[in-house]
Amino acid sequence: MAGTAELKIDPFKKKSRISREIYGHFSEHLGRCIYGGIYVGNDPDIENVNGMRSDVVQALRRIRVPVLRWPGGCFADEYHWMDGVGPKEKRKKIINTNWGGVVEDNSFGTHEFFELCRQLDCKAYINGNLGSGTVQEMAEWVEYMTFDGISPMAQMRAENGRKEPWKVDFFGIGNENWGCGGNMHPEYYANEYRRYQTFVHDYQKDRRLQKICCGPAGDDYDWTRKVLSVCYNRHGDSDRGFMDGLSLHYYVYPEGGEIKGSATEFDTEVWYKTLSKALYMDELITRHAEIMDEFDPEKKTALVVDEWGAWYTCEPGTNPGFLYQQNTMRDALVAGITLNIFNKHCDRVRMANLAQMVNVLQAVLLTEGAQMVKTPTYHVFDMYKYHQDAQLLDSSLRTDMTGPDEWRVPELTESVSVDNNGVIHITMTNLSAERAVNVSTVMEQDAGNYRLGKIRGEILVSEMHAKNTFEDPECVRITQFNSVTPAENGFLFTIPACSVVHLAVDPE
């Protein structure tokens, strides 16, 4: 028997803008994310442009990737950028001590990253090395990338084939410095952050470099408070302290510990446990944002969730250091839940980066040789892309709870926005593994009369274990959703179990 729910939308009550960077991605020198997944060099058997896989670039352009974070991750705080510039045959080969102990030949470096950003037409988020690098090294990298003038680094860049500087939109000063980035105490890191950021100069004429400070892991509220206490003293004309953003990392571990659970083999209880842990993102953002509000009540500093996603035990038979995992409808629900949460918190969350883009953790794409597969998570990003730079609308949802007592979750989650053309976009997830829900949608009329126009819909729905493989790449795919019925002051529709829906409501 189907459940019931009521969604109320005020089409005239606009809230904060949903930054398009919320739909960002993360690419690290980890496993087959970069090499084989994105970059294939001169491989004649895989179509590419300047080494970047054409199929991957085309797929990523479809979901409008707005920003890409690189080179890490834990790899960032052992990455020395000069190893990755100049003639490839002369670049230093190193051991990737964090991920699999494999040889890193540095054939994908700074120039290659910006070529990828050019092909994707996305912004660049560079993560600098505070853990094992020097202040001088970081300062010179920023100069190499962004200075348009006469200097040693600008001259080196030109000698390496690039006369014009690139545009760097975001620069992270260290990564996970409470862990792999140096095992630092918050006060120590905060003082190091203050020192390093001083020499990350703003060379760009048309934009200011946005500096991202390493924030907490999960619920480490002590880290947030202590770092802000050291870094967020107002100075000059700036009310941002020494930062433009504070990062937050949170992964969904269904089981926790070293054995995180299979990506493809799980029962209904683990399904709800996973989704419950995805919903925990809302509490994390709320509580960290409350601390940020004490220092920054005007919300000028962004909370940047630059690593998020589901983390399972790697696929059997693969290198455990490569973090390769399959992707099912469970991951589609994790993505839909999380993006709805980010949308709802867009007054503070202004960038997020899914971990990771290709072949690692909750990837949107999987590759094997010349083959490529779009995962269920990819399709969620495809449906949710219409929220990018739209205005969040005031909405509320009355829905039942479902699942076992310990892991009870709401049957539905949602977010609603309106784009520049007046089209209202509703994204909704049904977390129930078994029950469809009849949804009554009411367009509230407090601020005037809103007349509904055409309603278009699309849906991602399947059995909870369903996945796309190289043998069956279209098992899970987006289809049209036509079960919308007009009603007084709104409309009705039924959202099936284990599904993600996007509705576009045209104004009359």
Second form
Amino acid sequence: MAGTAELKIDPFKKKSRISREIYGHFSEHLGRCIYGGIYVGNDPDIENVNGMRSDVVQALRRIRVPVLRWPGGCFADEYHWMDGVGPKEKRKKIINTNWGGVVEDNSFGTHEFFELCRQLDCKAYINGNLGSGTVQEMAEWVEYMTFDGISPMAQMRAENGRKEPWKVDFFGIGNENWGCGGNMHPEYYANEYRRYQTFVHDYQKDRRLQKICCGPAGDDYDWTRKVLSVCYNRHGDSDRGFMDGLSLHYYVYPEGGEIKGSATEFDTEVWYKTLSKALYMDELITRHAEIMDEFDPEKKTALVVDEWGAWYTCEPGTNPGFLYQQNTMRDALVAGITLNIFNKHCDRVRMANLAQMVNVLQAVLLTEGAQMVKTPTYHVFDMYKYHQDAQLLDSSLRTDMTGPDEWRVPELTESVSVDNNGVIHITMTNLSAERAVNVSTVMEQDAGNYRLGKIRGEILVSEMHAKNTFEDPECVRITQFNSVTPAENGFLFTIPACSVVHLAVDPE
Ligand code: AHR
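Given the form predicted on its own above, produce the structure of the same protein in the form predicted in complex with alpha-L-arabinofuranose (AHR).
Below: every chain and molecule of the assembly, starting with the one above.
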């Protein structure tokens, strides 16, 4: 029998803007993310423009990728950018020590990254090397990318074929410096951060280069507090401490601790365990944001969740260093739940980057040679894209709990926004593995007289293990959702078990 829930929306109570960068992505030199997944060089068998796969670019443009983080990840703190510029035949071949020990031929470097951003029409988020690079090297990279005038780096850029500088919106100063980025203590990193960021000059006239400081892993609140204590210096020359954003990394490891478990074979208990761990993102953001509030009550500094997603044991038979995994309806739910959480915290969370874009971890696309499939996670990004730059609306849910005792989760999660045309977008997830829920939606009338227009719906629904494969790429796909009926002050609909729904409510 179906459950019941009540969704209340105040169409007049606008909260913060949902920064489009919450829907950002991450591409590391890891496994087949860049090489093969995005960049195929001169491969005559795969259609490409300047080396970028056309099928991948086209699919990514559809979900409106707003920003792309590169080159890592752990790779970033071993990356020396000069290895990746200039004639390709002269570029150094190095060992990718973090990811499988394979040869990195540096054929995809700075120029290629900006070509990818051009084709995707997205912003660039570059992650600099604090762990094993010098201050000078970082400063020169920023000069190389963004300085417009006479300087050694601008001249080198021109010699390498690019006269005009590029635009860099975000610059990360180190990655996971508590781990692969140098195993530093928070106080040590914080001082290093202060030093490095001093020389990351902002040469751009039309935009601010935003500096991202390495934040905590999951629930390491001590890291957040100690780093902010050193870096958030209100007496400095900046009203934002020394940073524009503090990162947070959190992965869902379903089986407990860091034990990962299969991407495709799991029982109902592990289903709820995984979703419960995805919901934990809400507590993490709330608690880190509370610490940030102590230093920055006006919320000038963003919390940037620049690595998130589900991390399973890699696909059997693949290189364990490549982190290639399949993607099921469980991942669609992880994505839907997490993006709803980000939307609701959009006053503080102003960028997030799914790990990773193609062929690595919770990817939106998988490729094999010339073939490509869109994963269930891709379809969630497609349905949620309407929230980008919309205003979050006040909404609340009365919903039952479900799942085994240790892993109780709310049956439903939601977020609601209104776009520039007055269209209200509701995204909802049903976490229940077996129960549909009848949702009574009430448009609160306290502040005015809201009149509903036409309602359009779309849904991603399937059995919890359902996935897209190269043999059956359309097994999980978005279909129309027509079960909405009008009611007094609102409308009714039934959300099936194990599904993600998007409703667009037109103004009358
Ligand atoms: O996304 C894979 C890896 O996870 C990244 O390189 C690192 O930052 C994190 O530990």
